[in-house]
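Just one chain is shown here, as structure tokens, and it is the form predicted on its own.
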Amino acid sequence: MDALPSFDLVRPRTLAELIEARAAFPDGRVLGGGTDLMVNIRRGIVAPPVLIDINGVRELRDIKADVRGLEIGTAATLAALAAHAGVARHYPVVAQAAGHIAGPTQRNMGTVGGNLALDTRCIFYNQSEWWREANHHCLKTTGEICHVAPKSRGVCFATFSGDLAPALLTLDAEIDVAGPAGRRTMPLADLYIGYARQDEPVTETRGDGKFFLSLRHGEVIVAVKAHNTPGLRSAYDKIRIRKSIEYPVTGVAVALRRDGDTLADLRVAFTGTNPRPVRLSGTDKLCGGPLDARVFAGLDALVRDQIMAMKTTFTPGHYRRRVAGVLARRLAQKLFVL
């Protein structure tokens, strides 16, 4: 890694000061734990002139979790989230996802907001400057071609790898967003627009691996919220090449509800496979009966249809998609018999 370039550091103490800083420095970047951003700066991927440190905004660090609902501030650390008794008891999928992220050092520094807005990456993008120079720049940096899919017609296929998003998607989570135009609430699913389709142009609502978030200019995620669903069982697991400090080959969150011997509700979401976290559509059609071979076959079909098999990591894309299906089946079976 190269030495850090020069930059200014702004430290707001209130949410109002944070919004003012975002407006005053449009090219600045929000800094929480910096576990991803500082690495990208050292690698020459980004060079923001200003970093806006949000750790001094106390209201962004709160975590509230009980039988009624969940609310997490964007500056709360991943370690605090994983260790929170209320989260572990009522929303285990979230605590498990937080505990699976990188290693203890990264979890002590990394923040919820940083993981939700984690930069997409692939084996051609997430490299040092000299590596990219030697292999030609990709579409996500200063190049004109996506090396993952050279015939993609200008569409970037870098993948999203954050662990918290799929866990929260199974809970129908919402986020509070604040910016110069005020504060608004929207479904967490609407934050992610990285569809990366070769037959569609990149727009403000249908992006790719380069344009994967729907945040408006100057906006920042303030908090993420979810209501409790009685009887919902949930869990998270992932496969990675190394046990820690490694992005997932795939990560899977499953939440289900059982009514006697009947599967009453099934929610499955993935990370590390597409330019956005994917909550499978169509799982409702698998409910209404026992958790049997029909459900597993249907789940496999949904995974094949909605999970990409692009080679964005050092593992084959088809292997990653197969692992995604296997993990989903295992978690569903485990939760059903609890």
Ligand SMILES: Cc1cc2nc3c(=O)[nH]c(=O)nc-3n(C[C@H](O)[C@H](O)[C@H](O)COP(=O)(O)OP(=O)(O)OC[C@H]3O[C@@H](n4cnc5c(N)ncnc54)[C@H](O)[C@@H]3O)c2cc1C
Given for the second form:
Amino acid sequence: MDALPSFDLVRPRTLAELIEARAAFPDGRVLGGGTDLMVNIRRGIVAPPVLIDINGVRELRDIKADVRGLEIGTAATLAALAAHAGVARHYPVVAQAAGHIAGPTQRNMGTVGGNLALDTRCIFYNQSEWWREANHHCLKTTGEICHVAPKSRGVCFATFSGDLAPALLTLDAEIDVAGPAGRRTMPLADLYIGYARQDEPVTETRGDGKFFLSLRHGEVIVAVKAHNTPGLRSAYDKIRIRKSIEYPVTGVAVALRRDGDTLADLRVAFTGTNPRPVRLSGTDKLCGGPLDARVFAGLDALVRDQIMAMKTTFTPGHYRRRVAGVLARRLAQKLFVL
Ligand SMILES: Cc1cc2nc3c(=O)[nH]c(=O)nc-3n(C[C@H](O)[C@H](O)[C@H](O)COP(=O)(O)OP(=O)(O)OC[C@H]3O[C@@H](n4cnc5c(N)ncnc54)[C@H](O)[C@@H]3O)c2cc1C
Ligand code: SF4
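Now that the form predicted on its own has been shown, please provide the structure of the form predicted together with the ligand.
And the full complex, kicking off with our chain again.
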């Protein structure tokens, strides 16, 4: 195993101290539970000289969930989120997604902020230094080509695999972000800009896959919020290689509303498939009738169009796309008959 390089550790106690530390150490990285960042440091993927630990900032650890809405501080742990009675009762999709992340050890350490800002993953990238060196690295780090798609011309297809984001996207969640320029609120969906397109220039709202979060320099995610939608039923499920301690091959969040025998609202979001979590667009056109073969065929078509089939994990890309559709169907069916 590679030795951990040295770094300085800064431990702010308040949000103001946290923002100050971000400004004082521009090359520093925010440290949540470290369950992904420390692994990447050990593998030589990143080497920040300073880590800014947010766990001492008390105001970032609160979780509030009731019939009006949900508000989660980003230093709250995944274990606390999964076990929160208000979250489980009113926002089951969020509690279930949190409970599906990694294993108990990672959930006790891992934070909501770290999960939302998780680095993207790929079989050629999440490897030891010597393994990547033997393959001349790849363009997400210091190499010149993408091993998944050698003709990708600067585009990276590494997949976003955080389980919480799709769950929160089905609730139309927003995030509060704080930085040197102040505090702003934006839709969670706008945080993710990994479009992996080479036919469009990289902008603040559309990234090339290597660039996949819209956070500005020195910004930290401080909270995630959502309103309650009366009558919305929601659930999360995922396929993984091992039944525990494992990233999703694909993770699916579904939320729907039923009005008598009619499907009144359908929201479906995926993780583990694209360089960003994907909330399917076009599901509104499937509503207005019963949950029948027409809806399932429509759902399959949307998945085929919007879910990427690149081989970035140990399973073939087309398998991932296939099971994404199957999981979405199963969850929709289960929620409709509840
Ligand atoms: C064996 C194993 C299995 C895993 N399985 C899963 C899985 O099934 N599903 C899954 O989703 N994840 C999985 N993970 C990854 C990880 O454990 C979780 O995603 C966890 O939630 C990361 O949170 P953290 O607080 O530990 O993040 P950290 O490692 O501390 O940080 C991750 C990234 O987020 C940034 N960051 C942290 N907090 C903030 C913030 N508030 N604002 C802005 N940036 C921030 C960091 O700078 C870093 O870039 C697994 C990890 C391991 C080791
Ligand atoms: S998709 Fe390509 S560029 Fe991105 S991490 Fe994998 S091999 Fe590297």
